[in-house]
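In the form predicted on its own, a lone chain appears below as structure tokens.
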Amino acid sequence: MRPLEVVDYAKSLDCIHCGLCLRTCPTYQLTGAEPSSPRGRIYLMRAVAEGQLAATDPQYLQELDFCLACRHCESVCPAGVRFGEMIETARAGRERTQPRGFLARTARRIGFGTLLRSRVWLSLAASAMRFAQVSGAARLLGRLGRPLVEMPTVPAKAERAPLPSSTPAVGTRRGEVAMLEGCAMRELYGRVNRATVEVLTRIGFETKVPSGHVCCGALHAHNGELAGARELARSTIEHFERCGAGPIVVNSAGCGAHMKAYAHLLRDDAAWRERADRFSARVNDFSEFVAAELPMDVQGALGRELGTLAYDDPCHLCHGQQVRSQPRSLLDRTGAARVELPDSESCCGSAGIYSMLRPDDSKAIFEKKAAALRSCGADTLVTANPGCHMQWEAGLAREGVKARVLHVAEVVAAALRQARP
């Protein structure tokens, strides 16, 4: 395979080597090593494209895996380098040129090829994880069971029930929306999905959920499985087209950023390019949509119930979608007390499945976030992404920090309940 086929050489030339990205990069902050920075990784990609470095070079492969793809570098880059797209292309090239070991290939085949394509298999996996956690079997597995022990307890099956295909608006109907139920969100945070539907219907929007849809392909794209990501993108577009042409509301930042980029993902597919462009234009983050549609401030007694709130920006919401003010506006409109979390736009270390693949690095990155929460004195940490939600719950339990973790939708739903008997 030719070097230019495994990296996006044209995009690598956009980098002007200014170094502003260094202070934002979590892996550079851990190591202080230039190759572990966005600029350093771009140098490596460019060297591969120019034939100066083999695409199988161990350091190059290590840096592709070490990167969290948080895209914080994009927010500070004066040259507009699209690093997220570059790292996805490079990771896809890595999977084609340097096959992983048997166990890793098998795990990826099961995860990306089976679990994330089947609601049945996802549900069975979640039930098995719950059994391992509550029975203590995970602890007996030693290092293999450590991720299960440290992650929040998988909810009971009743809490993972599917949402109705359509939920009518409460009161005056103002329109209709479609909602992404998600793969991980349904299995781990079904309560967040229900809170999302509650908010949308209470503010007057009939909410539809496409039957049979499982995964948008975000995890595939972020981990170099671009062919699978494109296949799931086409399936997602088809499913949501059956729900009409209204807005699509997404309560998972990583999924929303990916779905807004379908036009780029399918840019070389003439049969799907225009459909992808129309689809992406419909996608809204939950806070983006509700902040514009919530008809009034919702003043309640949330201060007594939740204490002081601190909002942590999910990377793929603030850096990937440039959505920053809307979640804060919604939280403030509930009447709850809120303080700013220091360095809230830095990565928490979740990064999709990064926390499972590189748990030690993930924990080291999270330590700064836990310290930030302690320093601001908040009682409740609010996020807007299931991966971040898991990372905060597991991390705070590990650090011994007594704070509750909620999704923005849960806070708004609680406020609406108090405001409307």
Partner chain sequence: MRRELIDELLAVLGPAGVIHEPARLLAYECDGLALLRQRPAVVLLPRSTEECARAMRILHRERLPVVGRGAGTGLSGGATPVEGCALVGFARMRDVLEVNAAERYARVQAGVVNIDLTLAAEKHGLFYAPDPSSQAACTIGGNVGENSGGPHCFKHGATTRHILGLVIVRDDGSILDLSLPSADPLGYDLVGLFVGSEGMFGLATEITVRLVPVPQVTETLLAIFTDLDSACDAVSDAIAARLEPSALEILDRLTIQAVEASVFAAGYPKQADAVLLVEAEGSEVEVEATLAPLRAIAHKRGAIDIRRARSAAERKQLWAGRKGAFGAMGRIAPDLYVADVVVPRTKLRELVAAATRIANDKQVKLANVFHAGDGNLHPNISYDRRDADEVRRVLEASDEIVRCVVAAGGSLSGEHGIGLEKQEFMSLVFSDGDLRAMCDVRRAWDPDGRLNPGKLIPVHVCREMRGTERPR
The other form holds:
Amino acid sequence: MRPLEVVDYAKSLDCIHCGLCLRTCPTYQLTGAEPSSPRGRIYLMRAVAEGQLAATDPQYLQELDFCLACRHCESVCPAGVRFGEMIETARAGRERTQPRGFLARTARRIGFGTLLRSRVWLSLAASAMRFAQVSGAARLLGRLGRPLVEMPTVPAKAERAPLPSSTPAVGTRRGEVAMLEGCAMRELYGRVNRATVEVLTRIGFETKVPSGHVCCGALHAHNGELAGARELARSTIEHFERCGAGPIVVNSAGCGAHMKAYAHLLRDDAAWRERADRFSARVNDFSEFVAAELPMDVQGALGRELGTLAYDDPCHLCHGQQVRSQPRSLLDRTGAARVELPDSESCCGSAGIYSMLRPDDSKAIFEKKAAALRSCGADTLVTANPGCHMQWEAGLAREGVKARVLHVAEVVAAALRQARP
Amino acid sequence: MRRELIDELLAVLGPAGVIHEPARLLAYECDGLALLRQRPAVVLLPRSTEECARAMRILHRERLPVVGRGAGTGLSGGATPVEGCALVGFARMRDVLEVNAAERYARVQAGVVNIDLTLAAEKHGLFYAPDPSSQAACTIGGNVGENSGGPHCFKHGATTRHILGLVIVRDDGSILDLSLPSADPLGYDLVGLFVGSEGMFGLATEITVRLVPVPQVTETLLAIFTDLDSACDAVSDAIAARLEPSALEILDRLTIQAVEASVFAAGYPKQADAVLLVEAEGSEVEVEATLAPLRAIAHKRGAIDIRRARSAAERKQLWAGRKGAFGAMGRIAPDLYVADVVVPRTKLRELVAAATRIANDKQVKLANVFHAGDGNLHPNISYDRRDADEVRRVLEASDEIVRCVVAAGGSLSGEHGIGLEKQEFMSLVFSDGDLRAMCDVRRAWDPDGRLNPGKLIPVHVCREMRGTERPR
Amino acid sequence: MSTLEQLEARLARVCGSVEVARLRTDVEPLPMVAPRSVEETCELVRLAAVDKLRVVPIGRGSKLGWCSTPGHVDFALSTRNLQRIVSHVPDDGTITVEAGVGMDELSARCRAGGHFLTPDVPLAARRSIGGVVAAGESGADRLRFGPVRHHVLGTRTVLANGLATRSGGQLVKNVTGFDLHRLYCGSHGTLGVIVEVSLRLFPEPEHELRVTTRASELADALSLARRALALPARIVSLSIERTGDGFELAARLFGLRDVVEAEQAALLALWPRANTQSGAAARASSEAASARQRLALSAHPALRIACLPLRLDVVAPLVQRALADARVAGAFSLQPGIAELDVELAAGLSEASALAAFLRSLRATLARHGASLALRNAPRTALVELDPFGDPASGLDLMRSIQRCLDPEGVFATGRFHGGL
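Complement to the form predicted on its own: the form predicted in complex with its partner chain:
Let us now look at the entire complex, which starts with that chain.
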């Protein structure tokens, strides 16, 4: 394979090595190592493209894996380097040039090829995980079981029930939206999905959920499975086209950012490019949509029952979608007391499946976040992404910080309940 | 590099403190001056003065050349590795050790990022004044090495005026503790001498800096001009009128367009040929007394509009645009040659025009963004390093600009340093005798010439010096 | 012809005439030459180098008492006849002059160009800019402008090899080459003869005021000073001086009229029973009334104590007590903003050994507070036991090494400065 095909050479040329990204990069902060920074990684990608470095160099591949793809660097890059896209391409290049070992290959095939494509398998896996956690079997598995022991307990089957394909608006009907149920969100945070439906319907939107849809393919794209990601993108577009042409509401930041970028993903597919464009234009993050539609009477509905809130920006919401003010404004309108979380735009270390692939790095990165939460003294941490949600719950438990973790939708739902009993 | 030597360094610095794999070393082959590249033999990332000193003792024994590196944002090749060198980076020495608000100083490790120091000081109503445009990336150690400037140095002075003390690891690994903060020390001013020595005297590991109180009032104006000459004249007039704002910055059309297309879009009008960014600080009375005559000057020189930042957020945005300007040039071409020269402030217009003329002659893309109040020009040339002919023209243009500036009484560098970039130009401003004196002083610090060798002093002077005896 | 006469004849051939100088009142007179040009200066130094003579560079000789008694010296070389104004660009705010230009003349010239010259030193008519820079003599206006070394943009210095070498330049911002001028500034002629100095200038004030008040106790005076210094005002200098029955505080304010008046109002609100003088009267009394001026004229031994600003509140009373205990009388003046304390030992401690013992003990006490003590006009007998500049600081070996590298043959007489340099 020619080097130019495994990295985005043209994009690497946008970087003029100014270094403004360094301070934002979680892995650079952790190590102080230039090759573990965006500038360094781009430098290595460019070297690969220019033939100075083998695309199979283990140290290069290691640096690709080490990146969280949080895209914080994009938010400060004056040259507008699209690092998120670059790392996806480079990781896809990696999968093509450097075959993984048997175990890794099998695990990836099961994960990306089976679980994330079938609700049946996914649901079974969730049940199995819950069993391992609750029965204590996970502990017996040793290192293999460690991620299970450390993650929050998977909810019971009833909690993981599918959302109704359509939920009518409460009160005056103002319109209709389609909502992404999500792969992980449904299995791990069904309560967030139900809160989302509750908010949407209470503010007057009939909420549709495309039946049979499982995954948007974001995890595939972030982990170098671009072919799988494209397939899932096309399928996702089809599913949502069946729910009409109205707004699509996504309560998972990673999925939303990815779905907004389908046009880029399918840019070389003439048959789908425009469809993808139209689709992406419909996608809204939960906060983005609701902030514009929330009625006045929720104002101040929430008292002090949730204590002091702190909002942590999911990377793919602030850096990926430029959504920063809306979740804050929503929270403030509920009347809850809110403090700013220091460094809220820095990654919590969840980064999709990163926390499972590199648990030690992920935990090291989280330490600063826990310290930030402690320093601002909030009782409730609010996020907007299932990966971050899980990372915060597991991390706070590990660090012994007593704070609960909620999704923005859960806070808004509670406020709406107060406002209209 | 020999495996035993790497193991020895690993024993001192730990696995995260030694980078020796060829692919990872590649990322260190240049600093902000990407034109010049050389892969180091090894990169060392100590966590403390003590670790740094222990590693330096090993390097001394091995007679290896040593190059220091902060964040690698320098623009003169100060941190470009030399063949076979150990590159000592400070990216793991990022602790603010002390903020003494009462005595208005802070002690930091060399790898603290400039803006992190200001953020730490801000809590006490203080700030660290030198603010290079790269302040969100560059380190205080690097700033000390280069005697860095920045927009607000117009009022507050460059780095050297803000350094009260240093801990230095010498070439042989000994530690020189000059950290007792003193504004006006007795004895030779080793601290003042060290600042700006471009890594050729030692490695500063801990730095005591002066902090200044956050002003009561800060006002920022943006004056919009339809030509660059008039903006330059407005600045010359302001200097001649003895006005003392805290910053006077000019951005030209191409820079404005690049910035406005970036995440740091500041609302500079894209159709303007130049904007003049003015800031004044102090008491309300003082700020008004400074800005009123400045407004009049801008109008007299033909400003079509003068906007005022109405909030701290707006002010921040205006400055974010200015400070992101260098990076934003990546939109124009893959590479950027950031020139850095100083001219007498009476000759701004003349020399900015001369640079433009030279760029046109050489058919290279020139953008100007500069510290006008200090006469510190940055004629920035965008290019593509893969185009050999363009690279040649860029170098020719920069050569001509430097010669033209020196002939008009200007100097080689206002804040980026000499490094590898301008070393051969040194003979334009200094005689061999001047340069020999610099070599003599360097010999006292670094008798073997192992620290950042081959920088700053032109090659013919170094060669001449090489025969001379070592100090007794 | 004696050796001395031969030397005088040779020196006279270079620069016309030879005078006689005393480096200190209690040492033998020396031949002194005052070259009329930089070229003559170079020639004299070369002559010394070739004949292995030892030279002491001096200016107008006003601060010779600051230094220790040198070892062997053959002749003194004064820069007082180097009187050229090399360039003055008022609209660029810079001036370059030869070293012998008097501070009074230089100051007047700057004022004519609309600028203020810092340092504003006492007895300007007896001082030359070369001497001020060589001694690193900052004025009380260091509070506003910083030390003199910050405003020296460049120097031309004749080194031991007889070459006039440049460092820095004439521009307000410049990082071209090592800042050797920072090294020469304050080196008391031990490294070379400063023959030309470039300075940065500041706007001539539109309005000037001197606000004074009184306090009966030192502690009260210090407290009034602290409060004034906490004002958001850019006070030029602030002094406390012991008078017959208490202490006088004086603050110098200057700048734009409106600003100065606002600062005056703030100060008057803090200082009870304050008086104000304005304009030329203010300037005249700032200079004439200052104990610094009297100290500069005094031939008595004097102490200059310096520390971090707030430590002066501890250090000053401590020194006051020590002086009282030792029954020493004389001028007592402090600059709380820059933490300098000047003490004249006009009466008491007349025995050299008693003086040395007193100073040793005081120095030890002060060292505990991070304060330094320099002894001026010390009798030669006391200097046998004491270094006038204090105990050798860290870096002394390096300082010696620098001296050896620049002057390997010892053309410039050693033993006058810090640690025997």
